[in-house]
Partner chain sequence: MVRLPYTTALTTLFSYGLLFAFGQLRDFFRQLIDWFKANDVKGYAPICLGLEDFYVRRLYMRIQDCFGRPIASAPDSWFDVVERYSNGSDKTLKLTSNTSRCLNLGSYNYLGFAAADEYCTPLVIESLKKYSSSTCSVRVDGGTTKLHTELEELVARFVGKPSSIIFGMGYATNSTIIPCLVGRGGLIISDSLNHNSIVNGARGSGATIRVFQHNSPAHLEEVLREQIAGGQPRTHRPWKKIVVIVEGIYSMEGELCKLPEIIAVCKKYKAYTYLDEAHSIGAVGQSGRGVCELLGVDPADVDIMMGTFTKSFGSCGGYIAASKEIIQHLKLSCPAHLYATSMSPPAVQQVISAIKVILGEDGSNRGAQKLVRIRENSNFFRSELTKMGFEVLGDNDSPIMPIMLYNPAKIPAFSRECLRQKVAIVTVAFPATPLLLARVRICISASHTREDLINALDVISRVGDLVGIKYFPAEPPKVSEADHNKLE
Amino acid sequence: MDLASPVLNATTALLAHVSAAFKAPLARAVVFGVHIDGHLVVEGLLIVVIVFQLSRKSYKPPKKPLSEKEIDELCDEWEPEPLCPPVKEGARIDTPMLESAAGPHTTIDGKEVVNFASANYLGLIGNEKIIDSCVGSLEKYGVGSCGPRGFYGTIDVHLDCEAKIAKFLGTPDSILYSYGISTIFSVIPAFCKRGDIIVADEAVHWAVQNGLHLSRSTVVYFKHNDMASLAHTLEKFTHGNKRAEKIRRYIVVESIYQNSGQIAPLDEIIRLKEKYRFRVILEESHSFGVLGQSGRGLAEHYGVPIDKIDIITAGMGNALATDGGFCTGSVRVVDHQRLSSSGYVFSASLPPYLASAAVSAVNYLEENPSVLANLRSNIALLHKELSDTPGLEISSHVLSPIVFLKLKKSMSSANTDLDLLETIAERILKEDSVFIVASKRSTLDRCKLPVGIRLFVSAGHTESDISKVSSSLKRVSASVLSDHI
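What is the structure of this single chain, taken in the form predicted alone?
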């Protein structure tokens, strides 16, 4: 208390002195008719100090080179940041390694397994005619093209393949891409730009999502395969909006959704497209060579004239058992991509032997339409066999070659669901030599549909293959999901 009194007294005296100074005549002086109060004096001094600090030269310490020892010490202490964040627990993907062709039967770890994990829908992997066409092409053209299509990478077999696909589908023209997944996310940005409107199904797979992102368009998602939701979204954008009439507008859907196995109702989509004046981009990677009386896809399945669809894309790595992709439509649509589609302009063209394989696969489909009947018979049989699988239910369409099984009762999170499904897949492979996969998604994938087990049905599967996968799934799922049924 004794020490505090002098400090308090001194502070009081200082404040009284400052107060008296501001009450002095100078503080109440009148200069050119302006009353100069004490606070104006203080503000003026602050402005002078700020101007002085801003105008003075910055201090630069004298340059002194570091010694060799100091440089070595700094180098030893430096730790670079990692190029990418550490992989989280459970995020690492350890997939089985195939040791033979991915046909209906394949080899994993030296053991033959029944393969329901490869989208070999027509069973053409290992087909002798396709192999012979590839061998002949390799002998004639070599392996690669060593250049993009516009820079000496166009070979006659590319033109033959484009003409074959266009003739098969009944479209004016088509264009080849060297990689299946790059087809759709090159095509969308080639046509859709900033300011355009895209209405897309919420279940589109990652490649479509990436194309939507690269387009920089305004993207709105409607509920999966819900035509009422699509109609409401289109109405919302167009009703009373005169600006919408002057900008490009697209509907983007998949024919068979990779994330659900559902089939898009194309007839209703075309009706809404024409009513609201949108264009349609249709991704047919899982329906080309599968749907329709002759395998010509979703348009043939619904009896819709193919010219009602503005842009069609598909990968050739599924039904045709080759690689690459194509886009088909009007001549104007195709020609635009030859100068504006990044996947076509900047990528080396499709290796000639893969284009030859695609031509041979389409020829096979035209010559052997019974392969489609075999595929549909296998799909129907698998649906029947799996109808009472404990804890799992089929959510895919009865004509989809992707038979999608999801949990009847979802757990606390998608990760928990996925762990259970992967446990089922691992046990089936280990105990019964049947290869199936759970629908694990990238962290970049924005699809919110339930995860599940995907079975890819092939025309090459036998009844015993289907019986084996069905009995194995029932037994293992009953064991793994016993506490959740």
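Superpose the two forms; the largest set of C-alphas matching within 1.5 Å is the rigid core. Numbering follows the first chain given and starts at 1. Please read these numbers as outputs of a predicted model, since none were measured by experiment. Compared with the form predicted together with its partner chain:
In the core-superposed comparison between these two forms, Pro305 has its Cα shifted by less than 2 Å. With the core held fixed, the Cα of Leu444 is displaced between these two forms by less than 2 Å.
In a rigid-core overlay of the protein, Ala373 has its C-alpha displaced by under 2 Å between these two forms.
Target state, the form predicted together with its partner chain; input state, the form predicted alone:
Since only the chain itself is given, any partners or molecules it might have are not part of what comes next.
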């Protein structure tokens, strides 16, 4: 007890001292006309504590990066898919092998067959003049050009060919590419960049789709060959668009669609393009040398001046019986491609003998425009004879050299359709020695149009060839499709 009382005394003295010190100055403090009392100080301290707690970050468990051992385990566990999916049973991989030139009559397995599978529209395969010019070229220049156009791969025949095509079409200049499909998928990314608007037909073929994908622009598809749908889409994009001067806008169409044989109505398209200020990219692979009074393509066919179309591309592997492609348009369009088109800059140039073959082919077309009349009469004859084929109907345009036959009643899926059509084609080849093909689709192709049988008509076909193919088709399709009609 004698320890307690001095401690007690000391504590009370301390408390009295503290409360005196506490109370003393504050009793005299008047801040802004408000008396500071003790409780205000406590409240002030509480607010400080609350604010302090709120401002602290919430507790997160610390993030640990994966340790080396864990990465090793993950790498060991990971199993990749096989590089290619297994091939389906019975898939037709090997195609008939030709043993002679792919003209209107060719040799397969030692037998002579009538050939409707080559896009040899003007019958130039085997033409003497073209072969002579090629031989001269081969002896002078060899086969390959051994370099891209920028590095000594430009040979004078290339320049001649470009000038010839430009003169033939009536445009200022043209540019040659070394492969048919690489033309369109190099041209589109050269002109269309991210942020541009492209309106394209939904039935464009794979090379155009690839070009559209590589360009990274905004792509909108309109219904196949439907001008009302095109007008609607163009209206949607230009309506109320204030920044229209800075965005480039393109319409991409094909003249003759490979996937359906339809022909694009160019006069309508030009009218719409001028109304909404779009540029037109026209893919003329199958109409160059075919349509028009003298074979100058879709513009001549519709009587549209050639300078209204901004960019025309075409592959030369069809009517001109050579390889490669070209693009033509105004001087600005062509010059721009010489440095920014990847298929032109980063690839070896066209072999010189193919360029001289192209020049001879264009010369031939200029001198013999009657070959177009032959082609047209053949197509008309084929249309007439095939109009009553059981189970198949013609869905291509009357002037298109690709005659597209599709099934009247489609089966469950595109694959079964294709199977049926390929069976028809195989039987026709085996039994009647007529070579026709069904259109095949790649898994990467996003076109949804139905598959069918494609007949490529040539000016070199005779009437007997045409009657042979039509009677054979009628017979075989009747028997193969008899249980499906």
